[in-house]
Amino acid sequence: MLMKNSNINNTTEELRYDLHSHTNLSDGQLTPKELIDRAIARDIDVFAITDHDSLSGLTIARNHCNDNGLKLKLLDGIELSASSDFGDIHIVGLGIDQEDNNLQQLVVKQKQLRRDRAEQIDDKLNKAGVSGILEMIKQDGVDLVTRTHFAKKLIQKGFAKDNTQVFKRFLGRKGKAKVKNYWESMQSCIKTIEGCGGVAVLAHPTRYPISNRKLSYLIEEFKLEGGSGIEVSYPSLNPDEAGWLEVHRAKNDLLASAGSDFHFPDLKWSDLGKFRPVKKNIPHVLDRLLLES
């Protein structure tokens, strides 16, 4: 999180920003309009909505800013689920062209993969004696179903007490309703993001269940495949991890990015703009994005 300054023409170090957030059109709680209003209330200067495999909230958010004369620099974004040699990863696309045909085709494919996965999860839950969860989710008007939606309903219905338990029992690697993902490849996602003028950013690297050695290889491969950035600051990242990431960011000549990965307003530790400051004088995604805008 950087120092507040409402003039977006100033240097990156003087801006307050958040480049990773979610609305209720993926697995967040707030509508695009509500999320924009919260960003304004939090004195954010530059903001990106990065819903999982969805572009649906971007126009709504931009129209809300324009219609109300809101002084917020809004960057079109997305968070793509991708497969890699090191397991499933997430790639944030910033400054994308949501009208790009290749991007839209990829989003359509990813949404279908999510629908297929949701049905498979529901089938396994039914076999485990837990019925009707997907139907309950759909009754809430959810368009893009994620494991977070399943987790929330399973907890509400008393099948688990919290997220840790629900993933251990049902949705995690050894859970009763575990379903293998078949996302688009990391290479394809990077190519699509960069091909439509965006910046491909490796999201929250330390959250993947792999060793530091494998993570270093993943970062190298991400760069070799055309990725441009890496998140070096986000909630729950400790100083040692942050230092490790900075070393590998520099080693691979990647741009720094940061964001709260905001989902729910009641999680104060991951509120908008709430993350450690990125070190000054290192290459930053905003240096590129604001220069091009």
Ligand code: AMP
Given for the second form:
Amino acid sequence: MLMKNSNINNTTEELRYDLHSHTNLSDGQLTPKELIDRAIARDIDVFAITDHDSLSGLTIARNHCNDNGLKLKLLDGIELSASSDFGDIHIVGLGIDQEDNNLQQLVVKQKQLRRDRAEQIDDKLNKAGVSGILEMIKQDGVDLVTRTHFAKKLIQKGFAKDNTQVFKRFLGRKGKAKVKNYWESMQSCIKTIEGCGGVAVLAHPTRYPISNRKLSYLIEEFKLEGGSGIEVSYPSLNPDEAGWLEVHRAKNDLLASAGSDFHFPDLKWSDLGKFRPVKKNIPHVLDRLLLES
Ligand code: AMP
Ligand code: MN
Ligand code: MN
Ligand code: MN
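Structure of the form predicted in complex with adenosine monophosphate (previous: the form predicted on its own):
Then the entire complex follows, led off by the chain already shown.
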């Protein structure tokens, strides 16, 4: 149960939390400090920054909380890109140890894969008659390049009108600049996260382009490989999908997690803390993570 005061005679107030968010050290817009300040402004009690394949924002965020005496329980997090039998997936690691050697090595490896991939995407864009995009991204001082960075520049340069179009034309599964990814395996990512004391959570399961049947196998495999959690609430999830996910969470004995996957302040539907409440009385990642701290 996730209550602020769980003493028997206290009136209990539910915790506000968000366990999935991005800073400008991956493909978000806000700096780690700005993101923390926004979490405080949204009355969030427990918060995780989960940048794509990066640990760079965690210490900055923690120092910001400590230096300013902010009352926010911060969990160190990451969102790893991983390859699975069902295609590329995202695994959120919560309560990770950023000093862990295996985790640091994995992050170094993933960052190199991202650099190589960015070059390949840029080559394909060149062949499609769009030149100099990666150079522009680099000039902005971007260290970890994601497809979001490509998308933004392509839109700015007028090659597409919005994100949907840019992913359809260039960056998505059938786009002209689609390249194969060589991410670390799901098994290895789970092992590294859980091996350093973290909780490995299957991120936004319904966003993968696979059938429900395949998704149910993916969830089973995630559990078999040692994963502990699954996101069961996030923006854009409809009630039917949420119900389906809850059935499969329970069937595989996974802990529930939830988050906004916040990237940009102007996307009001995915603001911090904004997602349907998770059903009460079901096993939750915070049961484990708050117990340990
Ligand atoms: P990457 O990890 O570099 O492959 O980039 C993936 C990121 O691109 C995701 O985390 C999303 O933020 C964004 N993204 C992926 N697909 C789409 C899409 N169809 N529309 C908008 N953003 C997307
Ligand atoms: Mn992203
Ligand atoms: Mn993701
Ligand atoms: Mn994310």
